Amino acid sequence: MMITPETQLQTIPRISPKYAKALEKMSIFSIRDLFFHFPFRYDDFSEMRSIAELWSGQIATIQGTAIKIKNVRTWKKKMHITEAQIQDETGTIKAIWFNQPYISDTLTEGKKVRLSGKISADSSGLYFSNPVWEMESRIPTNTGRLVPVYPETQGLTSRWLRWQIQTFLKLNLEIKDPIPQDILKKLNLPEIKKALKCIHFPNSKDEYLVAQKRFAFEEMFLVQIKSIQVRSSWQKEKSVQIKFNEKLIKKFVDSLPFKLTNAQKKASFQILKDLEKSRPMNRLLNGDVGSGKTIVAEIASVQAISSGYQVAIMAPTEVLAIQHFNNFCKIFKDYDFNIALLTNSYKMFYSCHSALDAESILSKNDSVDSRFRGNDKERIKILEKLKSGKINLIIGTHSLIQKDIRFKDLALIIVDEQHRFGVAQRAYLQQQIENINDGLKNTVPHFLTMTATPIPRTLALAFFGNLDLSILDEMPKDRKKIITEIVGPLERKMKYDFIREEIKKGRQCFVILPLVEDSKILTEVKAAVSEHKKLSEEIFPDLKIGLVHGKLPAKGGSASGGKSKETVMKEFAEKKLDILVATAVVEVGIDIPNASVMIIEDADRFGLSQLHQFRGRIGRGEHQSYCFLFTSSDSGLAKKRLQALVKNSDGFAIAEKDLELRGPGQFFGTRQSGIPDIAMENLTNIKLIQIAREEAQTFLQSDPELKKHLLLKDALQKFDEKVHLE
């Protein structure tokens, strides 16, 4: 049989189908996927010892001759413990393993081995505790050297890993190396084939950190050329250009209630500016919980719409596209502009000089509010203005790209949230917004993009480097910092009490549960029904208790009489409810200025980041507000990071901090992003991800289309398939 890289490890007769399945569930196919399964982890096993050299809590291996072997079993825990002595010319040490008794099947009297773990004592004298062991005369692969630790799965544990892994690369396959040879040269990098034994099989520390630098700068140079090629794609198309009116934007924002921060008055005039340009705008609004992007958004709309074009808005959530909805008819009643709201369920048109205010529309009971609801009819009538140029701003989700929509002359689209949508439906809505039927031909309309997730600079350049970037770090004057405090199992009682007063002077209470797995499956729902529960009949039984979590539908009711999450969501808005038990689901998108108070159940489970979006639920209004982060944990860690929370309510530095305790990968949600493991843990390498842009920039100005560089197209197509770039 004749093996290379793509080999399918399910062809391979020494990989059962029990194996091959369990591969599978790690997306693990051919031989190529096992040599890119990097470790995340090495046991440093590299010290070797005689026995009389041992002392207890060593990390130690030594060789040996197995003297003597017995399995036993306790009845009291119902435990095999399988026995060996291990001894060589300078002593003898006893090895325990627990429910391992197969164990005494191999590792047999009189066989020579080499062990390693780590060193315990007991009353009858040193031990190792469950140690990795494997035949004196196997070349080292599980113990004495430094050995890889894999990300595993129920049925595949890293020995097995290695010792595949390791056969494989015996074969010494040809792998081509899709990083030309002179790049690799420049940096010392080494080629594929080296780096890819260094980081299974290292002799060094400094051999696999070099190993994972290569890797990670093959990914971020990957990543780089992408961003630089969907840039430069996006600079060739043309736009319409938008021309300022400096008195109309003065004379809208003089009319707002509040003054702009600096912050905002430079993103906006930078989104201005952009929108004159003759190439479609690109750019991302960067902004905290509460600094302001909205206002920013209907700065750049009513200059497109003055100036005779259309605005689309999308928003992840139906909640967050009926708040945009009220925003902006709001902020818009004193124009002439026609606003729309589409979405599965919604589907209404307004006029700012209509009799029918916005928020009275959203808040009319169901009976009168069906005329606006599931109503094809409704809908229809709303492409048919939108394609006729009735309609100046539609909002909605991303069924706004659906191929049924027309519009008659789009210029600029908005999307809130946008790290919301996920891989998969932001390089679809990239992929539509240039074929987006927007009435203007051959033009493509300015894209702004926003997001309430403060994105260090570091991952801004790694993973929005195609787009221009807009800060708002700061924050409006008047509001009031959120006293946050980190609360014991011993304070609780003294906060409920606390929480019972807020309430009792008008003000409502959000209560926050992390998401429990528990032993694989999700108990999200069982955790919420249960402090729901806790809290309407033990704590608080005389106030009114809402729920919300992710297994509620999101409109409409279920089959047992429940309710909806969006009518949950409106009760607690429309006050008539005090308390509002929520998983994650709030982390974006309600906005309940008369919520004062809320408690982070488990507060240690969350990340710094998304402990920061929830709390920006509250202090929304003129009241002074509270965030209280409920703890059981013990641990110093877990103490340190809600102490950054504390100290601190400046979006940016938390997510500093966040990226810097917890790592890239957790962040941003590895999953979620596409960049593999290995670059993302290398993401706060700035010096890195520099050298990769410059390297990518150098590369495309002498071979853009890649046509003397096939290896590395291949590579790059591959790539896009499981990664897409904003």
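These numbers come from a predicted model, not from an experiment. For clarity, a rigid core is taken as the largest C-alpha set superposing within 1.5 Å between two forms. Residue numbers count along the first chain shown, from 1. First, how it differs from the form predicted in complex with ligand ADP.
- Relative to the superposed rigid core, residue 170 undergoes a CA displacement of at least 2 Å between the two forms.
- After superposition on the rigid core, the Cα of residue 656 moves by less than 2 Å between the two forms.
- A displacement of 2 angstroms or greater separates the C-alpha positions of residue 157 between the two forms, with the rigid core held in common.
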Contents of the next structure:
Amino acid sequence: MMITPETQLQTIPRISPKYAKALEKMSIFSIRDLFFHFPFRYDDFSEMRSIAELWSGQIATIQGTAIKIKNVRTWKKKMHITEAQIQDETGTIKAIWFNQPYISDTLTEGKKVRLSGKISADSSGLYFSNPVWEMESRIPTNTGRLVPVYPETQGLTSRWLRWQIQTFLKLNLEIKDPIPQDILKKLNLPEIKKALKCIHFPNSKDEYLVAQKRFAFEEMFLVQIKSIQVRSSWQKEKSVQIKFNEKLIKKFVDSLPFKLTNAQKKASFQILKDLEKSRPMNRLLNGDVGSGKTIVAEIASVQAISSGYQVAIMAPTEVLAIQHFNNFCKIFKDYDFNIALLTNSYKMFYSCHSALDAESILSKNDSVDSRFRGNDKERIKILEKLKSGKINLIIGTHSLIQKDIRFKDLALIIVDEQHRFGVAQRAYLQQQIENINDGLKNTVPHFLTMTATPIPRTLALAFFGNLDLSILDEMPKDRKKIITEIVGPLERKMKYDFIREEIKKGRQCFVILPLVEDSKILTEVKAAVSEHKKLSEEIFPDLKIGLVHGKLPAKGGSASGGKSKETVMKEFAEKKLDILVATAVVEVGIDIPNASVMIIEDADRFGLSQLHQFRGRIGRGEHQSYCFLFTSSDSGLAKKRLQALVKNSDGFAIAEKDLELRGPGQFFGTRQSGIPDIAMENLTNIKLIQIAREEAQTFLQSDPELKKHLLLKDALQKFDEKVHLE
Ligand code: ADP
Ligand code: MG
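How about the form predicted in complex with ligand ADP, since we already have the form predicted alone?
Next comes the full complex, this chain leading.
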């Protein structure tokens, strides 16, 4: 049998169907997949000792002969104990295993073995408790070295994985390296075969660190190639030129109830200038929550629409789409625009010049109004109006980029992404937009994305180097500062009393519960349900308390009579609830100006930027607002981090701090970034991303289509598939 990295594991005789199944569960099908199943940590058993040198508490490895072996059942007959005496030239030590009776099948008297583990002590002396062991004649795999520990699943132990991986590595199979050799050489990174050896069976910490760095680089390099390719294909496109009409813009800006901040002026101007070009704009508007990004989007829209083109706005959730719809309808009420809302469950057409004025169809708390609901017929009507050009502005979710949607003359797409996407997903989205049927021959729309999380400039350059950047680093003037406090367990009661007072004054309160990283959604729901119960039964039995968590249906009522997220949010918005308990997974992105207090439970578990995001949900009305960061952590670092939030209200400063304290991996969070774990975990500094970007740039200059690097092209393809499957 000819074995290659692509050989399927189930065809290997040594691997029984039972194991093949377990491997499949972890998406490991081929030998290559197995090679890329990386350890998540290493046990350091590299310290070799003679028995006389051992001391209690030490982690060490010894080699010796098994001289006495016995199996014992404990008095309750519940526990099976295997005991062995191991001897070397310097002495003897006892080894004990619990509930592993099969050990005595292979570990028999006279065998020469190697043992690794922690040394314990009792009245009769030193002993090994549950040590790992293997025959001395074997190449050190499970003992006597840095031992890899893998993500496991039922029936699949690290010990088994080590054996398999080591056996396959020994075959010295031909594994082609997608990264060009000269780049690796230049960066002093190992080629793929060496790196695989080092990541599974390193001889030193340095060896696995450099191997990890190599694979992190590989991922980043692919991300960067992808993003540069999208950029250059974007730059080859043409777009319509939308002339800057100063009079129009001035009139619009003068009609606003406030003065633009300088940052807003500057960003708007940059965008209006971009729109004049025959190359499509590709710009990221980066500003803190509440920095006023919407108005900038509105300025761009008024210009595009008045020049006779269509504009599309995409929001990440239906709730936010509706909020934008309200907002745009109101702001354009004196303009002769037709605006439509189109999401999966909401369809609505609104003509600014109809007999109805905005206020009368859009009631005050209409953010989740059932009157916006529409059926398929209405969807078809809206699609027709889009195609004929009757609709000037359409607002929706990602459902706006569906195949059957045709525009007449779409010239501008704005994506309010609220920090949802990473570079790779964004590149994918952009490709989709490039293919959108905008109705205009041979052009693509101008593209503006807005992100609600301030991204430090250094990081933005590395991650979003393919975009032009506008930054809103200045908050509208009359914003009240949110009073933020760190609250320990002892002051909890006091804060509850304070909240009661606020509610008496007519205010409302959010309680945000932590999202435990990699915890199952069910645990989270449980925590939310029990917190809700505690608050409504013990602490505030007299108040009305709502609950939203990830498992509630998005909208409508559930069969069991339970409420949907939407209903609960609506009740909160309408002041039918005093307190809203929400898990961190729930989008609380809607404006509730009357909410003036926020409690964040276990605040130390969140990233600073995320905390800052939550906090941005309050302080939107005229009332003084308060954010209480509850924590029971004594850790100095946790306190220091939270302090940064107490002291700062500037999102950019907070983001810089977060970056400094936790690194970019944590900053973006693996889930949002779309960047694989290994890369994320190893991005302790942004240098690597910058290097990856520079290398990708130089590389693409010499081979823009990857014609000479088919392996890389292949890897990119696979990477691509992975990204949009997510
Ligand atoms: P975000 O950047 O989070 O999307 P919004 O665009 O929703 O922020 O703006 C937040 C609030 O600030 C809105 O109510 C908006 O009307 C208001 N606002 C925007 N710009 C200004 C300004 N220059 N002066 C005063 N208020 C402003
Ligand atoms: Mg916004």
